[in-house]
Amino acid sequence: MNFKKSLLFCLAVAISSQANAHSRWLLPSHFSLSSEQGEWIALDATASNEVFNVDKALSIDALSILTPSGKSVRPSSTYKAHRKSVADYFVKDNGTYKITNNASASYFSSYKVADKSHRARVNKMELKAHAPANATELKTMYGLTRVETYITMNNPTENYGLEGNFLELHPKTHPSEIVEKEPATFAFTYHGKAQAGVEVEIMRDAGRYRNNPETLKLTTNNDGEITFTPAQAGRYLLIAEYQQDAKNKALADKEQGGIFLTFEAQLQ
């Protein structure tokens, strides 16, 4: 899988190799938290071209807290640098929290005017009056891209807070429960459907120190699932897309829907 587009306009409606280009995650100071009183995590947010260095700060407007109970919260503070976000939150209740950094639905369209290429966000319809009359090569995605990540304080609980549609991930094993060296498993589906020939990248914390990235390339069964083993403890990231013909073809050409997620891979 090999994805090639800028941060503007295709990290909202593709998802992109870490050789190539920026990818968006959410890293938490803890993945498992065990306390009686509560403890309260740090979160950085960052679009990089390297997992886990931080490089360009994401706006973390959106950002939503789903606590065990099922309510969404705001973290506790937030602050915009140049090359990352910072957001902390009280973790107060036993539970998962589930931690998005989402915008809504969107349009993007592309064409080329004597071989530049042009970018805007609109859909077909407006394309063809924004585009000067010689465009060429006119289209249009519609998508969606999750940025998440789970954290739990004591005991895991499954309240993944999915909503039914675009591309979603369901842990059947739970984030909080990945080890190294034992077989991990993850659904995807796309509007609420098991979806096959989702493709995914894994990548492992630290890859600017090893000459082989070690990026895991899957791609989801007719079940839309992947297994995969991770070969170390530590933090990862998991890039999601599929890719589909748009149902409103007068909006779009094509929809698509993306993922990034990080997790912790725990030591045996």
Given for the second form:
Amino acid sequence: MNFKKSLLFCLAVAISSQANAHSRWLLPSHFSLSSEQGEWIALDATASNEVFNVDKALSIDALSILTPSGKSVRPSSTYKAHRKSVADYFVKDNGTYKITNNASASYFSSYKVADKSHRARVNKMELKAHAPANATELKTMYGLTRVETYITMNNPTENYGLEGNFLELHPKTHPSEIVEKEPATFAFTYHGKAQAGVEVEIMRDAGRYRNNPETLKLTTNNDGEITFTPAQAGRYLLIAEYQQDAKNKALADKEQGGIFLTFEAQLQ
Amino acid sequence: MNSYFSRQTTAIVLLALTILLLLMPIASYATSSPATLDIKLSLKQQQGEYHPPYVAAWIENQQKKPVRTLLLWRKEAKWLKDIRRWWRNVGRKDPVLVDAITSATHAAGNFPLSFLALDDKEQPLAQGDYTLYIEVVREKGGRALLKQPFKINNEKQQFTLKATSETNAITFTINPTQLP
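Could you drop in the structure for the form predicted in complex with the partner chain? We only have the form predicted on its own so far.
Whole complex next, starting from this chain.
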């Protein structure tokens, strides 16, 4: 039970705020495949602030693969090491697959007791009972963070599996058609509606070997869109975040959606 | 009555067909006979471990839409994705075409090639602006993407595509239709 509690706590910490938590990402061995009989892919999952060097294994209990026919399936095998989790999957059908490692929406609270920060995975009402009487700076956030990537076998399809809640990324440029030196557009919705003011960062692979991380910082326009031009081919991590006042003020102060999307920009 | 009618119909049809047949060669020479595209492809000799390159040559129109794949030298399907631009813009969208034009890879050397300026449906390319692409990719080796804009416009054009790490200089000639 203690172990389970600590797991939940870790999850809550991860959900709480991307500004303070590690980045989380999935990294497939291939984004684009050609085959007549199908091909294996391997997928790394980690919480790491270095793109794309692994750091802390991410639990992939929630890993789900949305096949081109719209079925959600599990990987054929998984392995959890210290620095990363690995999943194996045989990609058979033509089309685009969406791979996600999303928790469900949850509450996360924090408070201070004598300058020491505490965290709890409870809503605002539960927090009153949970926190000691002398606790200060009681805050509750309700949110969902998505960790996702797309891979394509042969011909791409628009298999984006959108749910209409919290923050979501709609690829206007198909993930398998992002090309260096060519503009690409993503649209963002919050609870299904185009959302202006979403803060987006796009980081290129191998920051470890550069003095300048060359992070692109963008904010969505009134149509909820960003357009960017990858300067060079390679793998990228996109981090998007949006916060607003909670709908139900009794249960949370703020609510938040986050996205970690891994994609590749191909050679021209 | 019946047989008379059918005899008359047959005669009319035959006459119409004869006229059409007489007119057709003239019509096609005048408007739609395709130009010839000559490509002197030259794959560079390489040092060390050598895998013959995968090669695709194709034509895109002004809207960057592929209209014709001229050649595809390849191995198993799993390597097709490595011919990056051709695979992204052409190959993965048309498996029937891929099967139809496929042939085996070739080692370094000179390959004088000649094509009629037809689209993938074997219709002559309309007059206008096009771009020839040649993509050369070696396993455990380099990649080169060559581009040459050209026109289909009844005029002869000749281009020399500069040598790359994968190719020697390549000449590309557009020979327009010889009018009678």
